[in-house]
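A lone chain, given as structure tokens: the form predicted on its own.
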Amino acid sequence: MAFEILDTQIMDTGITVGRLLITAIIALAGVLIGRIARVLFKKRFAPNMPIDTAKSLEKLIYYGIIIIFLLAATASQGIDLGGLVIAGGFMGIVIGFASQSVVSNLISGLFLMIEKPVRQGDNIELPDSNVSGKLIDITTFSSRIQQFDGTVVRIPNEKMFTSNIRTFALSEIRRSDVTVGIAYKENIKRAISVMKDAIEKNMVYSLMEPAPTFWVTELADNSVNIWVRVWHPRDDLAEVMPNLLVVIKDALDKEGIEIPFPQRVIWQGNSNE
């Protein structure tokens, strides 16, 4: 009697109760394995990831395993889903075009998580988008960057993945550059010596190795321009840049070295002539 029930077809579809029961068992096994995989992921990998990223991957793993088991179950029992696929084909095309950017952002986000060109908390710059700041996190579809003025910018993952990314986190030191102009009458070697001595004595964040460098870059209209390049610890940019020009100017003023600025002489003709 039990075997007869298992061999009974459902509404003349060719699908028997037994096949349907086996499919359900395999699907339940997929749910069980998906939950186990999700728990293992949460314990081993999730603590090392941003919260939003971990949640997204957790759902992807769980539902991905269930779908794989469901497809395997239907295929092993000879259940034909061709009609369902054809019926949903046109709708799938429409949805596919509509969600193209969504899928692209999702895949780009996964590649960013795998490749890890940048990490959460890194200071980065996207020259193509004119965006720079601290990377807050990389979520399923977008990344968030907190700019140095405090505002937060949301960048689609596809744009983030295909853009040039400049990161300040891979090196422990970085260089800051300023241009200083001196008058043509001044001795260039003496001016460089004064600036170098002032930096070594007053810039506590400036590194002596690599040492500061000084290049004459331009004989401009009003000044001889000298490019000053100073190396310093990566995280001390906010301390170096505001003080570097102050230290240089104070030193040049103390030694009487002129820093010129554009001037114009206005002549007023005598109306009596």
Contents of the next structure:
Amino acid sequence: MAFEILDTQIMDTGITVGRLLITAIIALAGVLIGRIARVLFKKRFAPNMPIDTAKSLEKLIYYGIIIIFLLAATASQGIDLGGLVIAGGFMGIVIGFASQSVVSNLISGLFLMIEKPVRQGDNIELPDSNVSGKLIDITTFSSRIQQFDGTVVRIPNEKMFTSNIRTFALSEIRRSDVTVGIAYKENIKRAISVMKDAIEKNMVYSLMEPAPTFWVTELADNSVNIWVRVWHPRDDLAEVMPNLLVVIKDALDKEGIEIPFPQRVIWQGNSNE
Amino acid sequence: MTVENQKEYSSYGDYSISDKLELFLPKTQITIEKKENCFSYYRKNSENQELRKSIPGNKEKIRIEIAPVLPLNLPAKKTNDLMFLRLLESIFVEKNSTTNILVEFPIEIGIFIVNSDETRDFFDCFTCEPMHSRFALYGTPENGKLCMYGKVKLLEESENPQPYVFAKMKVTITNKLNKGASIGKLVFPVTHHNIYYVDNTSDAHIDDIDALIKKEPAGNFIEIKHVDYSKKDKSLKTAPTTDVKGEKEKFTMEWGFD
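Next, give the form predicted together with the partner chain, keeping in mind that what was shown is the form predicted on its own.
Following is the full complex, with the preceding chain placed first.
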């Protein structure tokens, strides 16, 4: 009885249930072998490769094995995919209209992988989306960015591809800037010298060359504003930015250099003068 | 005795500890002491930064080695293996000539645990000069290379560098240009360099470098390559290494050298 079911044809296509079952088993074996190959690749070879290359190869190996097994399975069981292609062509038009964004995301994902404006593992920022963090993966339809607070944001590939992307990975260093205001009565050169010494002594991640620079940017309402620009290794923003103003303020306080708060002097008119 | 006022410093070399050992180095004090089931390790520097570690086990004694190591570990491993030496006074090398100089080379101090088979395991690393362990960029921000950085001065033949802070390095500079050249900095890979020390002293010397100033279509370059220490003899000990050797033994300074 059971064997009779296996010989049953499906809708007079010449494909029997048994053939379909064998095809499914071979395809399943392909998935299993693909997974084993992927795990072996991740353990043996991926650690010695750049992250983005490893991830792309990993996907290529996995899906490549599955496709090869699927084709082998259909060919060995005499299943003609020509009919499916004709039916698929008609269905493709219907589905294409219904899934423009899906296809767009797929193609954008391919372009992201080929053009590589950013690589997996890079720290990036999408200013339009107000997202910044580490690009952890570019998948078929979306990219995932792990923000610095640990949360993961999924961005559709189309949006990622058409967005402005700010990347910090192309240079080994980056710059952090802060503005410091000193009182008008203070000597600017002395204040700069104090800040420079304090940064050199206390900020181990601040580069010695190029050295920090100090630009007087504004004679503002309440203070003389000095723009402090410090170069540091690109991944050490968290070591530099939170400490930079602390170090500068401590040094100026120690030397008695005033950092003024906003204030307004009001002269009251006197009718006798 | 405080970290600051100790003048008689401990030496490089092996130490065997069965009860308690106190080591004094510039701006640094180390105490290793046997406890009930372990040896405790305590390090304090002049800025009151402390480190405590424990070596569990019921061994009667342990052996450690104190040795100079390459300055690539502090404050964190960031660079591949490049060292940027800024010469406090630049050197002028006449056209078509060769000159030899001695310069300071910044070092860190490594503590290694000596195993029974005489192999060494890296245990701790510190600097006796907190103003060291700094970074610099050689080249432009767009495509420059991140390097470890040291401001160094030239040494006389008989002059010794500041102990535990600098080793001595010989630099041979050959100028192949048909005009004189001033050199204010030297940038080169260091992981192939060995550091040597004299046992029970504070004398340290690192492998030499050869610097060749030459003209290329794009400008004047310096090609720097590693050379074994020329005065190496059997009385010198080679310091254990903490670093994986980089791919390159030579480097071309193509973004200027003044």
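Numbering follows the first chain given and starts at 1. Every value quoted in this text rests on a predicted model; they were computed, and no experiment measured them. Each form is matched to the other, and the largest set of C-alpha atoms that superpose within 1.5 Å is called the rigid core.
Residue 34: after superposing the rigid core, is there a C-alpha shift of 2 Å or more between these two forms?
Yes, its C-alpha moves 2 Å or more.
Large Cα move at residue 66 between these two forms, threshold 2 Å, rigid core:
Where the cores coincide, residue 66 still shows a C-alpha shift between these two forms that is 2 Å or more.
Fitting the two forms on their rigid core, what distance in Å separates the Cα positions of residue 44 between these two forms?
Shift of residue 44 at C-alpha, rigid core superposed: 12.5 Å.
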